[in-house]
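Here you get one chain, nothing else, as structure tokens; it is the form predicted alone.
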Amino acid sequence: MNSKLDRRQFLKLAGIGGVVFASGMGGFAEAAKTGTVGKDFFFVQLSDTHWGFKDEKVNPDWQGTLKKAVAAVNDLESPPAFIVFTGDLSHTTDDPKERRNRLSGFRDIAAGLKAGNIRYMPGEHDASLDNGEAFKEFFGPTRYTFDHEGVHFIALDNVSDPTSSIGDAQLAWLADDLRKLDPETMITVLTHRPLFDLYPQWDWATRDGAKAIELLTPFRNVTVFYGHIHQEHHRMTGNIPHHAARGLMYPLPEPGSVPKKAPIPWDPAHPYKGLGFREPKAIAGKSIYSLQEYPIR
């Protein structure tokens, strides 16, 4: 069962009301005792860069915002252990050649990031028109796992299938991967679309996301990070916290707040308002993240 939790409620529950707050609330106290993080580390989540988008009324700096984000990440006090892009690297186009041009342009800019490793994931703008073929040419598999300091990361592809589904084959792959893990393992899932029904009317859902959540629920220390909705958002499904990140091209309205989903126009009085990136930090001996949100300026 979903447990709705907007940002204000989340901050109230966290009790600190700032930009830093805790993730992994399910079984919070017990999880802290059984954490498997071997060493402090943090990573950076960047999302929804939409390289190739052009609309002066929405973002007159559409060619510069991603570069500003790259510079901001490079200016962090210490470099992240790795960086993840949670999808929509490029803006959609029906032209396969232009799609590759946009992915190539994005890749060239992202190459300026100072990090030991960069993990890429597709969004529906990158992958839904060709089942992820162009994305794979530039960035490799659309689903994968990796481990870092005792944390098991799982990147799920819920965009290459144009029906907004994970698909039975990938669910079987997920089940097989999870079967090898101890129930106490700290698991971090990366997706583009939300796995739960946030607002299906705006395509803010994954058709078979509940099946993935069902597979993950037996594990006590699971956190999901996703993009797609271009705004910070937090939701619990059972014992699993889900955190959406802001985008890097344009913000979108709160779910269901307007009749039709559309980018929020640029505010000259507050340039880059609603755009930003996230720094999740893991602490040795614990199984929770603290989240730091950074605006674009």
Given for the second form:
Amino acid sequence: MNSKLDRRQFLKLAGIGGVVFASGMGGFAEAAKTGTVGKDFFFVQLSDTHWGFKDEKVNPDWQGTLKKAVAAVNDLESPPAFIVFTGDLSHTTDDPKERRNRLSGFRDIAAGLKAGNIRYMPGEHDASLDNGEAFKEFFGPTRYTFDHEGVHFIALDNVSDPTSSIGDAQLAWLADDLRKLDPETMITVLTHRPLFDLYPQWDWATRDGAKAIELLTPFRNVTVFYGHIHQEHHRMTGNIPHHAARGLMYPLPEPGSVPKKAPIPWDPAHPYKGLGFREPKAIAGKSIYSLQEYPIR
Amino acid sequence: MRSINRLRAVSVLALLILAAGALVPVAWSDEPETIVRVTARKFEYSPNEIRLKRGVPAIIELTSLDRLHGFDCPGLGLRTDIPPGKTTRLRVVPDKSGTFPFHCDVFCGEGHEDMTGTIIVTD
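Can you return the structure of this protein in the form predicted in complex with its partner chain rather than the form predicted alone?
Once more the chain from above appears, this time first in line as the rest of the complex follows.
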């Protein structure tokens, strides 16, 4: 990868044209040069809400947990810059009409969040049976980028393909997006499944995730936030930290800790145990997040 | 110059043979191959318990009765897609004994996560 050269060449060319390009980049370009955040901010990661899941033994408050999370986020001392849902908004159904009912039900509750911007991403339960068709009707594209205070956010879709592949077309899209960035840029990748082989025995992997990691590795300030495994988990691949978030319907066991992956039953002595959300905080002048985990109570 | 080219050709051939060996989990053996037929459908494998012997070559023959499924056994380094209407064969010579779970790794519907099984390899 030769992203720095490409960008310099682009800057040189843009310089002939002058001011328009520079003003178009705004504060993002300035912060991107240093690989640090322009201004303090935090966002909220919510994940794996599985709206439509019904099993009293696993979560007797299956209709109330997401609403509790919405209330808890709204009660934060200050509002987040934005909110990200990292997939599995709804629970699987083979019926396309019911899938839309569930996505619609989820959307109505999420609409109660007090945030300027909410970013949605699909999980395999939402998107793998129809290649993301219903998800797109409700929430738009399954992959996208946006910038905030010098941080370049990339939402990657590794679920619309039922084989859990990112796919060559999306990898080319990713490579093209990264080509425009300085290697110092602070990049935050949002995805549903882990990009690395966390525990393939339980399908906790992305078939071609290594290709995405390879594209990201030349960048020095990359962080990945993902869902899928319904528990807090942290892992480095080279210089890239990966952080999994807790879910909002049922927790899952630690990788390989039991013979068969299955939701952890509800503990009446500790209701909502293992469920929660996360607040990644970016501090001006720094290139890593500090993470705050919030339980559901 | 001709001998250098020949050396290069031999090196390339050797690398290709090594690479092929690394990709296909097959070892040459005089033992007859065991054939295990497995049927996949929403949301089960039949049988879902496969018994193999360590060091004995086997062929796992997979067919799907409905839609695309997957067969992934990371512990033995085996995986394939199982498209319907086609027989898919996996050749294996287990080099270790133990119990190795396998699962469908192509998301196939409401019962997908229960579509699992085990390969038991004995000495």
